Every structure is written in C-alpha cells, then in structure tokens.
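A single chain, nothing else alongside it, follows as structure tokens in the form predicted alone.
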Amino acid sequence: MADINFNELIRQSGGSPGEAAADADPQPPRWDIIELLFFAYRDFVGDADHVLEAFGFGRAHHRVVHFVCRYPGLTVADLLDVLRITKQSLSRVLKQLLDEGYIVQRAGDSDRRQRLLFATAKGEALVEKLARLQTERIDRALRDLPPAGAEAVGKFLRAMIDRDDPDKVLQTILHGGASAKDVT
C-alpha cells in the first residue's frame, strides 16, 4: 500500500501546511460515529459470516443471494448496479451460487439475451437464516430505544446513502416500496 505524503501534496498544490489547516473545515471528524459504524458493520456481517463460512461462501455470496432472493427476476446488469462491482467480480460468485443450486438463471421473456436471476428454495432458506441472525442483532440494538427509535435509525441510514445515481433496488427502498418478495 502506498503511503501518502501530505506535505508533498500541499507543495504540489502551491500551498503551505499552515494554509491547508486554515482552509480546513473547523468541524473535527466524527470519530465516534465513524468507529461505531465500523464496529457495528463488522459485527452485523460477522453473524452471517460464520454461517457462510460453513458453505465455503463469503460476504460477496451473501450480498448476491440476498438481493436475488429479495428482488426475484433481477437482471445481472441490475445486480451489477446494486453491488457496484465489475462483471469479473460477480462472475465467480454467481457461478458458484448457480453451480451449487442457490440461484437459477432464466432468459428474459421479451429479450432472450437478458439474464434474470431467481433464488431457489435452497437460496431462500439460506437468506432467511442469515436475515434472522441479523434481525436478532437489530432487535437487540433497538430494544432499549424509545418507540420512535427504529424510525430515527432508518432515517439516519437513509440519509447516509448517496442518492445521486440510485439503482432500481435502491429506488424501491428509498421510496418506501416493498421488494417483490414482500408482496408475493
């Protein structure tokens, strides 16, 4: 990993170290929230990691099977948008999930070139198991909050999401819509 030489960057920009500090926002970084988010995420996904490990899967597998299960008929292109990863990154994970029977792929009705993804019963069972683990953690965290606490947490998390280029799934979530799985 390359080290960043801030003095060199400041010199190249024509400024001095003192000027950079003076131009900086007076608000210090929110170390408390930043670190809490790191640890909360670590433990939130860690619950699922232990289960996934037994299957030879990792976090990428979890994300793929989760969104395919929650949004049946999601295209490979849409999944790439949701996960913001390359085709190459998705290819290995998707192949393993297809080969092991967690996901099936079908051609689109109107465009046969389109690849639509669906979770199998095996995939749905895995997603359900992982979601229950994560729901238990969420419920424990919300237990001591006032009734409006869950709403405040949801509002905070929505505010943390970049909305400049939402994919189809994010648009559904942000507009309060249910996944296709919730209405079927």
The other form holds:
2 protein chains.
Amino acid sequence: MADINFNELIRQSGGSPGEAAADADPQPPRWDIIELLFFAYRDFVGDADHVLEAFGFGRAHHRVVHFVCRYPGLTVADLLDVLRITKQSLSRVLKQLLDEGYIVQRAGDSDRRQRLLFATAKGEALVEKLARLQTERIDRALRDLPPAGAEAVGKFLRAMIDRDDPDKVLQTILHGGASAKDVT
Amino acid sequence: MADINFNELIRQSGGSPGEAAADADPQPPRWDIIELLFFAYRDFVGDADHVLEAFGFGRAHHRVVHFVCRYPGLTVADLLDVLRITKQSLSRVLKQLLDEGYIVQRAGDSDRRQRLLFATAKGEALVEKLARLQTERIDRALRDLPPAGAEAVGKFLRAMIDRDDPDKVLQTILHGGASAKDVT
DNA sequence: CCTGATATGTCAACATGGCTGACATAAATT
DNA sequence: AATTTATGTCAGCCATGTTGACATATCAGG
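Beyond the form predicted alone, can we have the form predicted together with the DNA?
Every component of the complex follows; first up is the chain already shown.
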C-alpha cells in the first residue's frame, strides 16, 4: 500500500498566497462539510444498494418505488418533477416495477389521461425494508445528539434544498411536515 | 398539471396493521430525513454540475480533481480506495484531467512504481470554483443555526459514515480534523 | 363537433460512468 | 531469478441518464 503521510500533505485552509494578498478570504471553503456529505451520502445509499442487487434492481428503481409508496396516487408527471429525469428514463424502470408487481396504475378520476401510481403490498414491503436499513443508520447517527441537535440537522437539510421551482412533493415535505394534514 | 391533494395522500407513519399487531414499531422509518437527504444532496451536487458542463467534465472528474487537490501526493491506489471505483473507471477520467493539464503525476520517492498525483494551478482553480459554490449553499444553510447546531450537523454527518475499512483519506477526515498535523 | 393542447407511452440512438476479464510493464521484494 | 505489487490499457457489457420524433387517448375551448 502507499505510504504517504496524509497529515503532512493536507492542503492548508488558506488560499494560494500569490493573489491580492488582502482580500480577506470572503468565504473559506467548507472542505469538511463538502467531504462529509460525499462520504455520508455514499454510505447512506450504499445500505440500499446491496439489497436492491438481490432484487435485480438499481437505485433508479428504489427512487421510483419509494416516492410512489410514500405518495400514493402520484401521477407520472409528478414523479418526473420529483426525480428530475426524462420520461424515457423513468419509463424504463417504471415498466419493470409494473411488470413485476411492485407498482400498479389506475386512470385518474377527474382526468382519465393520468396514470395514478400506487405501490402494491410487495412494493411497500420492499420500500420499508430499504427504509428500515437507512433508518437504522440515521438513528445511530442521531442517537448521540441532543434533541436540539437532531432538530438542527433537519433544519440544515431543509435549508440545503433549493426553494425555487419546488415540485409538489417537495412542497409537502418542506411545508407540510412529514405526516401532514394540517396544511391550510 | 395533476391535481392530486398530497396532503390527503401521504402515507401515515404507522406500518401496515396486519402484522403481529403488538410489535411496538421498533424503529419508525425516518421518512423525513431519508427524503431530505435525497433532495439536499441532489441540489448540493447540482451546483457543481452546471459549471462542470461548461468544462466538458462530469461528476466523476470533479471527485477526482477534488481529492487530488485536497490531498496532494495521493497515489492512484489511494484514490481508488477513496472513490471505491475500479482502476478502469478511474483511468478514463484521470487521463482526461492529465491530458488537459488539471493534474500532473510524479513517480514516488521511495517507490518509483507509484504515481503521485498533484493538482496544477488550473486544477486548483477549478476545485476552488466548485467548492465556493457548494460552500455558499452550506453557509446559507448553517447561517440560521446556533453554533451548537452547526456542530451537531458535523457530528451527524460523521456518524453517518461507515467506520469499518476506512481508507486513509477518510481516516484523516474523521480523526485528523480537516487541517490536521496533530495526529500521533 | 372539431381543433389544439395535454398526459402518457414508445422507438431509436447516444453519452456517461460504473463493471469484469485479460494482459503488459516496471519496479520492488524475497 | 522468481514473485508480487502498482499501474496502465484494451475490449466489451450494463445501468441510467440524455435528445428527438412520433402515436394515442383525453381534455378543453371556440
């Protein structure tokens, strides 16, 4: 293995000292948070990856069945807004999930062009299995924090999300509170 | 657009009530955090994506040049550990970054088989440009938190990362503190 | 009722960035 | 001298994103 001593090699926080020399470093890069986000998210989604592999699915399938399960009656258009992918990309994974009985469609009530999507019991079971894994990791990470700390984490994550052009699901998450029915 | 009322459709937190009926719901899924992580990370990396596109690069290039810039002298093997990809995948993007002058190689001192990687000024400029964008988002999100809140976010992210089989870079991040030289 | 807009589905082609397997070279190690 | 290690490279496959074009069903308005 390589024998580098990283502790001597880490780039120091200050910028290269050949610039204007007095620009007061407006916003020193948050190297720590940037990298922690990378590693944390990698391991977070990694939990699900192993299980998904056994089902012959990928992350794309997880995202689709997750949001359909969580927001029953979601239309295809809504799902496209949430995932921000093209309908061609969606249709590939959605078709598999439909064929294999993880999701069912129903024509819309007021608009019969729409396909309302619902997770089957099979789909719900998969989503819950995956969520359980990820929840374990989250609980473990929140366990050592005071209640105010856990609250801060939620606030932080919300504040990291773009406010402009939020889709309906995102609106619900940001404003409705996860088990909402108390939105005006 | 679809006219679903999400507030009526959100799946309630409790599980399906057809089970053992008295298993006390060991760990209710953290739907909120799971979804916030998805959206937050999507927007977080989205910042960089637009800039990268202008350079003809993708996320893979960003990760490589980022870690090389941050940990100068990183070997190829170390980089593979950090990114957890195969050398074939790495070589594709690494070659481009070398050809276009964002990164340079040098033979190792003690082991001349190794290729120590260093970011050029051009590479550093790109990394800092991207880090500045992401830092703005992070600062914005931390701004409204008390100091204890920001600390909680860091702790949370660290605790979300797998401890087993950590590579050297990760060791440094988790234990060395971002500007470390005080590790025994 | 006809017309145009909308919601969805589908075909074809392509790009990125993962992967495996096989093999080559140079340098270190034994 | 033989083996192992660090790296590079070729060839091909897979998952998942993209664009463009086009078909169908349905809604909505004159």
